[in-house]
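The chain below stands alone and is given as structure tokens, in the form predicted alone.
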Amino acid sequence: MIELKDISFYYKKNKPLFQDLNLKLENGHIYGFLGKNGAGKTTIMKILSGLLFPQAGNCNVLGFNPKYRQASFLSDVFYVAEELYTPSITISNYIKRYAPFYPNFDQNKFDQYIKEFNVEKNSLLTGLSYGQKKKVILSFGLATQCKLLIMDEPTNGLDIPSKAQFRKILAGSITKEQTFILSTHQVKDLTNLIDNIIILDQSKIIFHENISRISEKMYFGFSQGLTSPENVFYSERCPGGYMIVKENNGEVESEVEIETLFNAVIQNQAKVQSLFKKN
């Protein structure tokens, strides 16, 4: 169980980023954190991993308060930052140095992942491109088999084949005891992975729903025209007509378009929230 309760956090005194923030996450899910730049996505992830400390409120992650950074907590949490630091050692020596901190680390899984990513195991980390480094760190994080794996912009730096490989590896890795959190602006890279959407705006969580309920409540589709624009949460011009989001009034459930959903929530927050309050 992961829970933030009445969290307040600020970088500058008297200028709070969060006030009375509440969030609960369950095991066995892949959560997508979405929001504009500065909405607070990275801050929340750092609070959960014990890299930042809230000024008020309660934080419970896997039965621990992250701010105390106990060894038994840190051995079950892995954070993949957007900006990577890698020491000037080979990948093999990186494993020897850092794997002992994670008691559930699986060497065979790591070897499998970097092989699928086409990374040479004896490479010097500082000699790799950003994308290749990202593959190594993602592979290491998944191989730790931590209960909480947090990834900030995990597909940045990956080429198209590597993004597909990452999706395949991630989908086959998560267990019912684990929680994965992904923060990204590249939502199309991860559409088929994320099963819960969390949207932040102006330092508040304004939307938190699972994909199946979104598909049940909202319809994502194409329309040649906007005959009843008042019933549409969001529309976007495309060749031949419009991509639209509206209430699902008995239509066949559609595939959730996460980028379109985000725009609908941001532009029509009250209307969308009202929809999900209905039984």
The other form holds:
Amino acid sequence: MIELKDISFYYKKNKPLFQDLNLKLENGHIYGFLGKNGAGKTTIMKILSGLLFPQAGNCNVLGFNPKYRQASFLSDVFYVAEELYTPSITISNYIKRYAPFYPNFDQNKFDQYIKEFNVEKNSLLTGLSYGQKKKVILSFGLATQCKLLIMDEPTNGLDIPSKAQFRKILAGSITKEQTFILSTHQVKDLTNLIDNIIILDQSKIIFHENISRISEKMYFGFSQGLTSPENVFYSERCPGGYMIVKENNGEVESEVEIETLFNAVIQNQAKVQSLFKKN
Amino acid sequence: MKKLEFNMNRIGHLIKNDIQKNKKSFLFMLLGSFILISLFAFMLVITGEPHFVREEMHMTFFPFILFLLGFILTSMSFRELNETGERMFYLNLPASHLEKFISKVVISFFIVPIILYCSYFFFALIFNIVLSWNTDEAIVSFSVFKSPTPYVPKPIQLLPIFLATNTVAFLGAIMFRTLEFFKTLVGLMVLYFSIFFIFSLAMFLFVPDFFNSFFMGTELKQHPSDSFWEFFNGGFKNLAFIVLFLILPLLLLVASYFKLTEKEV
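Return the form predicted in complex with its partner chain of this protein as a structure block, the form predicted alone having already been given.
Once more the chain from above appears, this time first in line as the rest of the complex follows.
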């Protein structure tokens, strides 16, 4: 389990990024962190992985305080950064060098993922494209079977077939003991993958809900006209009408459109929050 | 609660990875230095100054290799922390701070000096064979236990000075993200001058004309008591040795460890 309690963090003393931030994440889920640029998604991820230290508050990740960066903590956490580091060695040498640090590393799984991603195992890491490097690091991260896998913009640089492959691999590999956290600007890439959505805005967590609860409470659909706009959280013009998000008043549960949800929460924060407060 | 973790296997892997990663640059630096020394030495032989080459060269150049290369390599020992991506990777590599710290200490304070000693020994051997090819004159061979004159320290005697100095480079490697070597060099100079200044100030307070006497060879006019000289030549020297070669380096190593634990991205 992961718990952030009353976390305060700042890069510059007079400009706090987070103040009294609270967050609780359970095992066995894939969480999607959404937010505008500078909202603090990457900062939270770095705090969780022990790369940044909060100035105040308690941080408990898998029973450890990440700031101590203990080996037993680090071997259960893998952080796929947006800025990838790949040494000038072949993929198989990379495995030889770094897999021994992860006691649960599964070579067969790594081989399987790398094959599914269509990457040649004997390639030199520095000779690969950004997308291919990302595939290797993602495969490595998944093969470590760590309890917490944090991915910052994991789909950046991946081509369209690889994005689908990525979703398939990720959804198929998570176990009950694991927690996956992803952040992305390309929210459509996360469709059918994440089961919990966390939206950050102006350094605050303004929305944290389960996908099934969202589809139960909100309706995402198409409307030819805006008959009663006061009931609509968000609307967006599209050919022939509007894409709308509104309260689900007994309609059939619709598929959650993450991008539309994000815009609805950002634009109508209070209304959306009060909707979820209702039982 | 923080638990101190220490695993020899992980330290072994860290050292192995470090050596594999840096072996090429280390080898190039070493070869480059030996080529430069050889060229310089052959030039001296050709220009008719073989005496230095035959008798003192190795004892003079070895400290140069040990201090310069050792210092450069140590000040670059935490290069992983310079670039953001690699920094994240290194800090998140599953090994405790202590294990990462020890692996670097072993490389900078044991492996590198040993390799430098051994490689210079083989370089000197090959150099001497080549140089003595056409001559019957003996060339003083390189030995870590031998000194050409009583005034020049034996190479082995340089080791404590090197190791103590190296702790400054080690701290600099963790502290500075760019131009580590030059910044550390400045730091080292500041440290030396500070020590010299404190020493001078203390001597000036006790023996105001000590420096006149030391540099100009004049006689001391204000003689401090015999007990002062007894302390200066006995206890003080021992104390200075302990402070400069044990306490200060240890403090710098402890500071380096804590600096490493405080690193963020």
